[in-house]
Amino acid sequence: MVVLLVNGSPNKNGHTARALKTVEDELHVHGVDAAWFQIGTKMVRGCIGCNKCEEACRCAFTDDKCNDMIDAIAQADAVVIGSPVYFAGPNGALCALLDRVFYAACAHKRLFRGKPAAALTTCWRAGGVAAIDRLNKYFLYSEMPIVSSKYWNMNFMDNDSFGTDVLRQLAGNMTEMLKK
């Protein structure tokens, strides 16, 4: 079993990566592998509603990571998407990418249906719940069961022992869902 960890931060080694690493470490404790997808720092375009994705479940634009992300999610058994919080929302580049990924893969063919998914955020003080809500909507629309923890899947930067415990529980709950 493989869980895809999507780092929705442009910072490859920042707070979001560390939160996802906590999830990865706990998945390994339970015998589950993880694969990483880094959105990076290159420009990401938004969806233009051309509907060229309707037949192939692929975005017509091939100059960014959209189709690579579709493939990565399709190949994984589950997905965890992490994002830093910017003004009470996920990273804008991540949202632009996810708009296209989920529209191409799920609006016409339901490619990710039934695949367990979770969102997590890293933030300084506030906005994490609103950002998680936005990310969860991609899963709800796509008929993906949302994996939760014992609190909101948030981590408040460094030295957040409660947040770290929440993320470990998230990984444990993801493992249980995958093994059922």
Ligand SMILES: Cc1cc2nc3c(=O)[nH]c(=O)nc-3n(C[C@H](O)[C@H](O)[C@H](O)COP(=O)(O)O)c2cc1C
Second form
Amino acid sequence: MVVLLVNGSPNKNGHTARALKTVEDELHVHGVDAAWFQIGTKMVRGCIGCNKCEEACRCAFTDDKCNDMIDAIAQADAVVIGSPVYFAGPNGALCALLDRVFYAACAHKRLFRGKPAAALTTCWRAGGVAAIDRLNKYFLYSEMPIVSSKYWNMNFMDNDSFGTDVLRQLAGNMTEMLKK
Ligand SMILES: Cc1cc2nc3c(=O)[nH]c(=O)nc-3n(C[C@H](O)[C@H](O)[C@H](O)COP(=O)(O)O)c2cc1C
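Switch from the form predicted on its own, shown above, to the form predicted in complex with this ligand and output its structure.
Next comes the full complex, and the chain you just saw is listed first.
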């Protein structure tokens, strides 16, 4: 079993990557593999509502990572999407990508239906919960069961031992759901 870890930060090795690594380490403890998807720093287009994705579940724009992300999520058994908090929401570039990924994959054909999913955020001080709520909307729309932990999956940048514990619990709960 493979859980896809999407780093929605432009920083490949930043706080969001570290939070996702915590999830990865705990998944390994439970015998579950992980794969990574970095959104990176290149330009990302927004959805233009052309509906050309209707037939093939693919975005008509092929000059960014949208279709690669559709394939990566489709191939994984579950997905965890992490984002830094920007102005009390997820990273705008990540949302631009996810609007197209989830619209192309799930508006017409429900490609991700039934795949367990979770969102996590990292922040300096505040806005983590609002950002998680926004990310969860992609899963709710796509009929994906949201895996919970014992608190919100938000992490502060430094010395957040409770936040780390929450992410470990998330990985444990994800494993349990995958094995059921
Ligand atoms: C444009 C921008 C907006 C931000 N807005 C917030 C915010 O609203 N609340 C907060 O606590 N931190 C905010 N931060 C801090 C980041 O969320 C925090 O540093 C995050 O952990 C960075 O993750 P990364 O290292 O994976 O990129 C902001 C940072 C940037 C660059």
